[in-house]
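First, one chain by itself: the form predicted alone, in structure tokens.
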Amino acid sequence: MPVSDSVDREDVAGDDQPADGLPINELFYSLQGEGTLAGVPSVFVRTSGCNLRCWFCDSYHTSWEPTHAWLDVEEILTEVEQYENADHVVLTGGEPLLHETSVALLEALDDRGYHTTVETNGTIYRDAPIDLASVSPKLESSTPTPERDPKGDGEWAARHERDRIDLEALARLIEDSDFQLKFVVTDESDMPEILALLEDLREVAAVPIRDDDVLLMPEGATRERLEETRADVAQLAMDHGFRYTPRLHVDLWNDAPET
């Protein structure tokens, strides 16, 4: 069961929902663009639905306006297996751990020998075989205040701010799998919160968190925006002894879908 009480599937529920299905927004083959596995050919399984609403979300149609087709686990596996050169699968979203069926999919992928990365906001824990938990805790700067809300009304701000950090879920995720903590950074003002969160998490987690496990990633879903943020974020990584991660897919393909 999820640790967080913030799970909400209302925006992806429907009469055509299969009992063992997942709402799939995209399923495609590309290069991993972020983190320690950047550049690795991978099949991406992107689920729809999220319990948070980052104002800069780069997968808008999984959160603010979710779109999807319901596929059962066998149908997803059939699609994944078409990409014969890929042995890495990335389960992403939205928030993929919102859906209980994600566990069945991860178990089936593990049985077939795939390396699995789960890209998660760290607010939900599920007991599942995960090779790399790519955990991206959301900072205050992600909150969709009325002036930053892409829909303009700010109705998600209070809920997002309430639910964006769950230390218990974060600790369990990093205790159960190899992990990376990937922070989306806008500028230097994000660093005090990152440092405070790391201090809190190190106190409650039963495994060490090395500075090498912490990745700073520039905020930006387009090449133009990355031009504004990446140099400063790279300098922050060097200043604090953390790792810098590019957004390779944005550099290569800008904001094109299925990348």
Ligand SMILES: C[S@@+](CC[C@H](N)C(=O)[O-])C[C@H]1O[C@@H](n2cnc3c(N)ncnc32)[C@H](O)[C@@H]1O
Second form
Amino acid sequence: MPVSDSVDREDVAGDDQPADGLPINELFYSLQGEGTLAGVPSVFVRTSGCNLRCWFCDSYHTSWEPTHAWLDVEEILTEVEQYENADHVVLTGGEPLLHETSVALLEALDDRGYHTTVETNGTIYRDAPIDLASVSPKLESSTPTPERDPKGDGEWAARHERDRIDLEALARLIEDSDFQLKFVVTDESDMPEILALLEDLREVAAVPIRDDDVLLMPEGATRERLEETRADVAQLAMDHGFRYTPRLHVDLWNDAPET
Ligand SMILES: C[S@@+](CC[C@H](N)C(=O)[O-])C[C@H]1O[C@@H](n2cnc3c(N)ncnc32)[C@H](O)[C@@H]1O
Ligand SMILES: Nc1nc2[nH]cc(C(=O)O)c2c(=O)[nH]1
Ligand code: SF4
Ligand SMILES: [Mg+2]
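Next, report the structure of the form predicted in complex with the named molecule; the form predicted alone has already been given.
Whole complex next, starting from this chain.
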């Protein structure tokens, strides 16, 4: 659906937010590109707006410069149902759990028998029917320092750094649903933080976290960049006994929108 052809440039926190609406950046049919369900045909519903600002964000128009059309839950369901072969829906963003209406959407999708995956940065917990919580906690290497800021001079760095990890929200998300913990990795300098976070989370969460629930995903929004990161990240997965996840959609379609 060409939502991105008709986007508004309102602020997602603006007053004109419809009660039953979600700011939708794009809605499309593709193959799940990441994680344990990679390769599964899925409808992607991408909300706009994020509470973080990763310097590498591959969805720039949901975070750094959010654009969207407002669709209510019924309109989203109508679009999703047009893809008759899809049994899976991926709710992503931006940060989809910023929006309370995401819960109503997930409930409606669950009622209709869809398998739902939520792609989330793990900083916000909501009580919703989620079949797979695909949680991607953000590491220090994601922080938009002045040198890495794609837009300004590091204005978001302190807020990003303050908010990127919430152990309680992470624990509740993984206790409530099947889950995967999907870390964006560039090189081995990311590993000590991943290991320390896992140790802390294993202490507070009431469910076990197996090593194969932990996924290392190479940083890269383009084929060119993935070429630089993926072999090292694959080796790190082997060294630590974690799972490697490809970015199948980038291999197939590079950085094209609606893929
Ligand atoms: C755009 S985010 C939206 C969901 C949520 N805000 C989050 O970060 O998990 C979707 C997925 O893309 C990942 N991602 C974003 N930019 C990336 C990049 N440059 N390389 C690899 N993964 C990236 C995120 O870590 C997350 O798993
Ligand atoms: N094909 C495809 N698979 C994906 N898995 C997670 C995605 C996301 O942006 O959350 C994504 C995406 O943008 N495209
Ligand atoms: S948390 Fe997700 S959507 Fe937000 S800036 Fe980071 S990668 Fe982008
Ligand atoms: Mg993506």
